[in-house]
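In the form predicted on its own, a lone chain appears below as structure tokens.
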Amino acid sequence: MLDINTKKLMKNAYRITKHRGITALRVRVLGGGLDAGYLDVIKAIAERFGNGKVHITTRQGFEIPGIPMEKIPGVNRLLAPVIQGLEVEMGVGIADVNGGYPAAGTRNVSACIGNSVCPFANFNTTELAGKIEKLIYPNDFHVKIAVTGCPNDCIKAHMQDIGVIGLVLPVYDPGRCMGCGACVKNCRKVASGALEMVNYKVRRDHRRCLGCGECVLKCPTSAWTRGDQYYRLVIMGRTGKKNPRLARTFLEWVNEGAVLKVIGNMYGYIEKYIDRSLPKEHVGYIVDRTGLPVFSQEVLQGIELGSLGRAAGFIPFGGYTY
């Protein structure tokens, strides 16, 4: 019988399984993408380890189910390709890519597919998700953190311990307006109404502004163009059994330098004040127990909010409890 040291399979990437002597490996894939070549390691993980079959996570990484555990060594030495591709050109840095992965407990960033495809993408959410895997990698603390390229949120960034919202200061060139008043008109349906005509010219509200860029598009004269480049910050969101909830705006109109400081910190503050009494404690949990204020004083450490930065001096979590 094997001796299977479950804290090392799991550190290792490893799910424990309902069926005795049998693992699933779990692969990382930052910000959604990869290159299509990585997919013949997968499946040749799959047809010579597993059961042939390849599991599509939540985070948008790969499962590979029925492994046998005696196999991992193998397994690892196969994946070396993907770690080596996935991580090691990113800068992370692990010393030997034929042992597995070295951490497990912080997920892969997730992200949409950012402004190399969608129009309504602020921003290359791939390369931001990839200097946060720089910051974070590897690292057993339980966080999960996302990156979505506007405020239509399509990775779901308000459910997560961090989401990073995408965020354009949008530009208002008087002289090309024609009055159409589309621009207000399309606010006031798909976002906050932050627009309104007066004297036959557009006027913007900053505050009621979520920065989403709508306004940019719908100008048939380009009187809108993107200025410069933002972020939201969302904080707390998770599902799970005590007290699932939505993530809740932290900061907003901050700059790149801000959003991965507050990451940054955010780990020693973990590191700081988390329950060691347990297998595992996830962030939000620590923060309901010290408190906003606490949380707060931890990750804004060194951070220049600028002149259009806000940060939140309370926030009513809410959600439910079972």
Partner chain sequence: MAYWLDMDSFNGILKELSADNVVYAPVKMTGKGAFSGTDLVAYREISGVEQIEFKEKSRFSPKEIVFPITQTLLYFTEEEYAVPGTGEKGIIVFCRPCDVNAFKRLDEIFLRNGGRVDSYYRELREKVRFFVIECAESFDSCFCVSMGTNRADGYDVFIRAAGGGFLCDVRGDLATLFEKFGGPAEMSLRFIEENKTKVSIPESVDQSVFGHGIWREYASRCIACGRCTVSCPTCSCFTMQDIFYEDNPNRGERRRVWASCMIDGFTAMAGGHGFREDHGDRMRFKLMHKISDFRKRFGYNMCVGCGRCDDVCPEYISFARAINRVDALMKEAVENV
Second form
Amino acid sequence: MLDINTKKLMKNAYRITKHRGITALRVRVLGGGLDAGYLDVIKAIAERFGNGKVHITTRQGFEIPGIPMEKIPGVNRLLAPVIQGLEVEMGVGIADVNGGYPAAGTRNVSACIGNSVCPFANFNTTELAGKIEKLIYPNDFHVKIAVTGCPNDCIKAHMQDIGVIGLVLPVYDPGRCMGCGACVKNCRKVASGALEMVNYKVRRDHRRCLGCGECVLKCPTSAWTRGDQYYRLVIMGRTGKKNPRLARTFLEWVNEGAVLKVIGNMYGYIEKYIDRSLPKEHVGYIVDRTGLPVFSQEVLQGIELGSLGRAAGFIPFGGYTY
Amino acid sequence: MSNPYLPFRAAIIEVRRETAVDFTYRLEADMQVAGGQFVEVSIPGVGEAPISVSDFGDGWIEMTIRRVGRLTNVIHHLRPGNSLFIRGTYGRGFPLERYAGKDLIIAAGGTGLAPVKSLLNRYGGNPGEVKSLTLLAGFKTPADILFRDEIERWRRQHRVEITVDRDDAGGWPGRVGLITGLIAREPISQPENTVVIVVGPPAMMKFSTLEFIKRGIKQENIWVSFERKMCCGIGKCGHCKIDGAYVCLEGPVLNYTTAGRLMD
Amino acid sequence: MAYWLDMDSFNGILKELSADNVVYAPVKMTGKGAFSGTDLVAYREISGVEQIEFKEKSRFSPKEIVFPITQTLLYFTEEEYAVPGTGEKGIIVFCRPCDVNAFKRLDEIFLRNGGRVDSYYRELREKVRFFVIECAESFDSCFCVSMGTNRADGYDVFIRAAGGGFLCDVRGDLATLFEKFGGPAEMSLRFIEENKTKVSIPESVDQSVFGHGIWREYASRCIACGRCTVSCPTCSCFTMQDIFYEDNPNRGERRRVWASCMIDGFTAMAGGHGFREDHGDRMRFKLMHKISDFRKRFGYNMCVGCGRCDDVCPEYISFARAINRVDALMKEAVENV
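Return one more block: the form predicted in complex with the partner chain, after the form predicted on its own shown previously.
All chains and molecules follow, beginning with the one already shown.
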């Protein structure tokens, strides 16, 4: 006699699958990076309780299919070291590591590989993903967040409710510039054409600058160096049946504090405005209902934009309907 | 401490139009010049460029300047009474002592005629210095022919053959064809007693020199004048270095035994 | 004379010297590397010995102290021009033996080549005193021993960082100052006697190597960014630039800035014609200058084997290996004769 509370099962990060009585576990891999040792746990769960297969999800987690629903408690106990290592030790508040994941609504915070490997990355994406996870998990609201090291956006931050893109303010020392023009040419070619040569030295138009840091990378003399670290926040990108669209810039040239605060505030906004008559409502659709000004007013509370920071007053989200 | 980069102001005394894009400027300047040498010419705020001295005399020098860039565009707006800044003269010119008593053939392509102009004038006034002088000059089109008046004067003093690569407009009564054709047909009675100067664009110099060698001229009797990017003119900036030589120091006039061996 | 000084005494010396000197040393600047989370080691003015980076090789050489990346030659107005001064202070440069040898090569070009003295260079160069940092260990890319530049002469102070303090061999008039702050010590100078990287310099290079396929290979690899030449302690090419002030177009400056034979436009004449468009040709030109052309004029090689060009090449082209390849090609050519 199989009697399952599907709501609880799903909240525990398991899924109702097409095979009756068979579930699949979704393992969160914070920022997409983990010590290789955890793979042993994944392997053990798949082989002992699942069908021996592991699916790698788009959000950088592992989905372990073929698990009989009655095995869930056993799976959760086996999973404990993963939750301990990838969540609790990152500062995420989870009381019982043996009970599996306490929530699944707010999805795994994914991240590109960041500056631990990538030359283009402007910061440590894994670290920020950890700080965000700590701030928002566990939570049942259906929110997708991703963190990417530079405007190349390899993690597809533009497909998230909140996409965090790392920027750097390039600092120019004209005395060190030999006028080779490598930065100017490159910016025109791969970025936004924010640089031009004036009197054999480079002039940067901050309004056009993406903060990608390409000029710093291309400069042979270190005339361009890294200044302060900033972020661009793109919001409300999504796939789905109703209105797929890319996220658009909400904030740019803001610091980490502002990023974290906006994300935290967003949960208050959802709490306040979510349509509770629905089984779930994605935050993007809430913003569609309330309009951006209401969202802005809620999430920008207590935010210091700083001298460079800018917030969008109006966002033509666009996208399309099928 | 003497500063080799300091230019001095030189007043423009005369401007002569040679072609639509080439003008000759006579400057008031008291300088020691050997034909083939160059000066660094500048306008503060615009830039500086090496320009060969095309002619010189007591208290003056002349340069024939083609409008090809930022600086020369501005120079072309100057009139007598305006001035230019110059420093120099730099480089080595033509070793006239090596030409004494010889049959001298000068092959010039386009603006390459400018650095040898003073030689043509000099030998016009002192015909005994060389045994004979022949000028073979090639231009792109008849409209590009420089020093038309002087050429007419030289015709009375030296053997002069002019050719143009093409005659688009029509009506050019002279030869059409590359200068190498002139060299191939040039009567050279005593190759061993003939000395040659080749000045012009890189490709013209290369093929003309090969043609002269084919005609039996010894390599040590051929001189070329190199054109390179130069900023300082005094062997510091490095732009004109080829192999172990600096064009601004050992050149621009180089004997072919040196020039031909430079590996770039 | 040799002296031992702890950090405070050394800083006492620096403080006294700073009254009449500007002191430059390799400094590690946190977060200033091109990649995020990396540091930059380069020459900066210092006030204390603790600022000096003794462990890592600097990305840029000390040449920029006497041959600044951008240097104003003349200020001009409509009517006249003025030459900027360089101040009264002397210059102290902390650098390694290879870099001291590199200055000798710069001197050759700026003070002697062509018989004219570059007054701007001389004015700065005459003020320089070297405080040589002893190389305790060779870095992987160094090949100073092959180039004969592992030893340094012509210094005022030779420093070994040891036991939390500094052992210094002092020459000339600075001895009085060191005596005041330090205690007498014994010191025998140590130089690097072997590098991991070794090069063999060909006695001559002929046309057969010039036309060889390796340059086509380098052409396909080199991106002509110029990092090798910019980091090179002996590259001394520059370009002149005239600028006018935007708020007063009648006033301006004539400057010189570093130029690189690897970067587009180096040989481009007015009108656009250039001589070495191919990146492999540029690589060969640079290599020939460093190991042959300079020697033809001055009797010794230009390259000092600091290995910075290998450290900084984003395309992982090893200049040291290129030298060895050219040498091997020449040996092959000789054998085949």
